[in-house]
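First, one chain by itself in structure tokens, the form predicted on its own.
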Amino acid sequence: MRNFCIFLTFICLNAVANPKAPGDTQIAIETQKTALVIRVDKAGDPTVIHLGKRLQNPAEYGLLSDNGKRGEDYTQLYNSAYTPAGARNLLEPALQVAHADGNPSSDLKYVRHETQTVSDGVVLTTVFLKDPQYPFEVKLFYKAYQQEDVIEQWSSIRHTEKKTVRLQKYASANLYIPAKNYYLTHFHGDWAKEMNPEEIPLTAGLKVLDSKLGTRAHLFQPPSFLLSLNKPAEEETGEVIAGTLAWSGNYQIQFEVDPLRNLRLIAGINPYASEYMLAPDKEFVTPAFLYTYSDSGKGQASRNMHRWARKYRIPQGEGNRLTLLNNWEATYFDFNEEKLTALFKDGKKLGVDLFLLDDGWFANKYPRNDDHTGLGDWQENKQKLPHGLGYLVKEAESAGIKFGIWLEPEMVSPKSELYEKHPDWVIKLPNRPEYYFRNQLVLDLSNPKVQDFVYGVVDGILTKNPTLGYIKWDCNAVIYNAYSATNPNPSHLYVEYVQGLYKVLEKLRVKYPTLPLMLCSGGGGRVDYGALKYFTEFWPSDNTDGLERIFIQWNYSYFFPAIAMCNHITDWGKQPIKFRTDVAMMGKMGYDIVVSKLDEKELAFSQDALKTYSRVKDVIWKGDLFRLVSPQTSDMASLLYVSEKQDKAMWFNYLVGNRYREGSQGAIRLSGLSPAKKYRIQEVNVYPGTTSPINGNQVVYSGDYLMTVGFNPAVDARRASVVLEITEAN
């Protein structure tokens, strides 16, 4: 591995000559299987000439044609590595600025590039660009993760002009992709119906994915997509790029099919209402755009993202997670110490690791008895919790489980002491009526005083309760009437809100590096790798209906690994508890039920399921995911998690529709196993009082047989969910 990185550094530091254009420079950003190649011509223009499969001979990148060049006067290079606005460029820009003297144009010329190995298997290439007429510089960063085939790309902007420069657009990435056709799969939805996929062909012109919600920015449209090249990609075949922006605020991703029928992709912070005033000698750093290329279908692209996320981004991504029992659907706001301590015992009886106390435990002047009051007043409610959180922590630990807490520290209720004391801390417009989302407003995290307050709330609770085991961090409101009373640059609010949030989270992570944190935002309103640098897991949706969750979790799985996905068994939906448990097991499992209301069989099943989960969870969390049968196009859903050593696998199967036919779908071909190894198949999560038609079968199968012929999981209307454990036979 080290020798490969040294070789890659040599290639990047020593320009590869282009036989067709002497003097040109090639910059090859390579992973094990992928290459992004930038050409710099004699005029100093950096252009993207290749994004796709890595060539075995790097010198041959010089033979690639520059499809973006045209001789007409009305445009610059179509395939610029970072397209500046103004001058001759008439295409969608990555960068738009107004210089200190008012000049609205920019030009960016190559200065140099450098490459360094930042850690084992991670290579960072930096390309330095400068405007020839102004002391204005841009750096393009490309961090290549060799084994995971993921590229992380971002930019930074700095100048030494005499006065402030206005940044009107400042993208993270500007890619150029030549193909015959392009098929975009993007995802959209709303509360409780997140991540609905839609595949469309991209035609001439511009397609934009964006958000203007401020906080909870991904509620309608997450910043993640799949882009198939030439023809629609299948699960294990076809060329596809999976991309996502690591930013928790307003974003914009543009897909422009240019007049040459090539695709220009620009991704970054949404410039909407976010003109940024950059002072001399200050640096503006954009969020990272993450992408992976696969010539083996969507499945390989998602497996690349999963491996990268577990190893490099999500805290404790290769570690452990806690199962939990949440009180929300058991009590809502109506609880006291007696009710809660009884639930602790229920949690221990069930077999979970932790009890999570949800909304409603705080505020006294305006007690939090519903969602109209109390946010911002983070002291224990004396009527509900006369002995405070410390008492509950100790009682839970005495019962044999850990204790966790719900917080929504970014928000404020209009009816709260915080709002009365600090109205200037609240995001709202002057001379306009307040407008509420979920009866609350957003605190101005662009204000350092608010950052200190939010940090102090969380740190104060953890300092007083050092054995607190978990925090669920919610964010339920979007930003209406966007205005900061204290920010000297009001147009910075959308950007500096997110930067302020990250500052708070970074500070907390430094002090509490191993604390489990759930990222919750009324569901999938904030699921991105910017926030997941700090959170161990996320809440995909408030919709916990077992059938709906199959679709929601399926679509999140293209970008996020199972270890980060919180799946709870609740009373939503009409499916039996076995179905709901089987679905929740495909991630980080938890419960939001009244344990005392479970009958004898339901309780016994749940206890056994948790024991099984404890035994097999590492395969699910850290194994490679293979989506075998899609619920989008079939009556079934079938997913397989395979361990790295290919000695274990967990196979989940569900009947999602039987309107026209009832019964098994027949044999399903597996993937990801070793053809030479022998395997046994055993059904788990068998409900008490029922028998499995599979477990009496003592046949040993080769991986070759299972992947060529397949196996029938015997799913039908009476067996609507079937979970199979596959182990290597000795």
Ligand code: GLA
The other form holds:
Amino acid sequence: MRNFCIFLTFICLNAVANPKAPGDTQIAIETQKTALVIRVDKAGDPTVIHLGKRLQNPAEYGLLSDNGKRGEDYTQLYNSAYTPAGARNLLEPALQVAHADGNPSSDLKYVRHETQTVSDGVVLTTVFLKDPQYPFEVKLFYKAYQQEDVIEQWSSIRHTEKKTVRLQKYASANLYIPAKNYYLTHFHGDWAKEMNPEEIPLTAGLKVLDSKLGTRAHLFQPPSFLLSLNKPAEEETGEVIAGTLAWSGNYQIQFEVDPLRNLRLIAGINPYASEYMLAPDKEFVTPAFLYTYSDSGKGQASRNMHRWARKYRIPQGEGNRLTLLNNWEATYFDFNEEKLTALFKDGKKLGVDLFLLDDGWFANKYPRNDDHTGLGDWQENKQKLPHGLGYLVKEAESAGIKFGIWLEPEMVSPKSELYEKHPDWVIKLPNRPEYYFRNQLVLDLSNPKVQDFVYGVVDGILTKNPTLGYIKWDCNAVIYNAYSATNPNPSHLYVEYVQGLYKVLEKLRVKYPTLPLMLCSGGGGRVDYGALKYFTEFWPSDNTDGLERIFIQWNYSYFFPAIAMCNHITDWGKQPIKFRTDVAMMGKMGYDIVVSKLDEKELAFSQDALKTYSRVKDVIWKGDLFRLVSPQTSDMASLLYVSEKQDKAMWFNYLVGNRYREGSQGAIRLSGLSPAKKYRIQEVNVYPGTTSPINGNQVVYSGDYLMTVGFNPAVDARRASVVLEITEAN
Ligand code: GLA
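What does the same protein look like in the form predicted in complex with the ligand, given that the last one was the form predicted on its own?
Everything in the complex follows now, all chains and molecules, and the chain you saw is the first one.
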């Protein structure tokens, strides 16, 4: 027994010798305006002491106390940069593991950190932590985007214990925010009702945002939020953090107001049914949590996110996009070559760049004539398309328009040849009845064979049709009966599904780096920056009612830039085509209508709008967004996109209220212009046969005037949507 104790002591001492002796190490992760500061405290624990505005003199971070509220009695509430479970922490942990010997506790001490500039304006700080008792290490990564004021944070876990370690919770980020009060704006939704905001004060205890849908992070409760500090932030004032998790599957974001009224934020993969068996020497890397801090309101936080996403995340985020005509609502499943040819010729007449063939073009044994059959059998349906996709691609090209297709490659219909051939590729429980979401099942992307199949489907179509110009990638089902027949670790399914999907997308992006890809999931069921690493754009909602879309797009715009937001003009809703077109212009514009049914004025208006769009789209896509008047709190919505050089702006105004319908009634103050510059204002998208009360006006205004006094866009019941082009006057 005595020998055993001596032996144990030796191991312990040896292990403790690894982590660095406690000292005054301070790690400042800084961007142009913000800082996250980690201090290694006396016990060697990495603690978050600041998240917010950057101090001009970094030496003064040394003056920061641990919020002054902590006493000896509260050591269990230490504000760890990665809180381990099982020992002295009594709040929500970031990390919970069962070690190889069964010990359910962890401790993480600081070892060292390093900082490197990974590219111009991007600085990566890595903090190395280690358990004093186990060969178990965690690395915390913080990528600081200097100009955009965005921090991308993730972690990795590795060990060399004798056997597998069970990871029960493995967060991406653990932050600590002291403020007097916290107001959380989170979002909820469902099909055709995406992104409804709710702002709540956080009270003592836990508030959790999460998803357990498997394939979609976003549908019911998006992984994106705004957190106001001290008091609710407005568009241009107040302290706010915009945060979002870059993961397309089950996620969990926890906000815990602790007994000292400080906020602990833990974001990562949802631990629900996802215990991960980590073998010795393997590394588990978590997805990234992205956030930006603004002390000048939600507007600045959004602009930071947009700039970051365009420059660093979304493929061709600063490039071009194609306008398109989609046939979904024009035909649903009922089409043939003749119908399609007529439609894409109409698309050419309208003036769009591409024709997008939606669902229903594939499967033969179980033809895809409605949404019950055929998913998985990605061969052209011989009855509808006897000459195949290649023929249509060529026909379209000779008509002067590009051609793209809809795919849903992660899915399988119970009635399909794929299901018959590979029942073990389907996610389902062996002893439970199958349960369907939109009459379909999900393929087991944790299986490398399924990954190869999905890659092969897309690659095969693109190889056969090298000029195919676009893919709309849909995902219409969630995961029920979550179980993998082939995965040696069934509890890895949720995590490895998403990893498998990303592997496929990564491989496709290597081979097809510039192919435009639309991220769709039964409307906006999957919109997150994990997937948007691969997709050039996303489909926010099947709800294309012009009025509803103002709200939906407004709420997406807190996190996602206009260049990635596909807005189509369809027959949904009661608004005239001008209104619907104006709304669709605030993003990546497209159509889903029968062009031949447009009357003369509607067609002329639409053709003209597309020409205007091609002139002004860069301002909308790459400019800074200023949300001037909120439809959530007034009868109007007003949004302004200003070019980086401040020489051009596009200003969109809508009447949204039903009461009195009074409209703008006076000047609206603009934002983001240069006070010294002079501007002209011209109305565009003027409907044929109407005149603009604005366009006779030859006045030149200074930016100072427009931002101090404002301008009246003259919105009223007869002019329910008004689009103004603002150009610098020479
Ligand atoms: C989903 C999409 C639609 C359409 C249909 C096709 O619902 O959101 O846009 O593509 O699938 O089945």
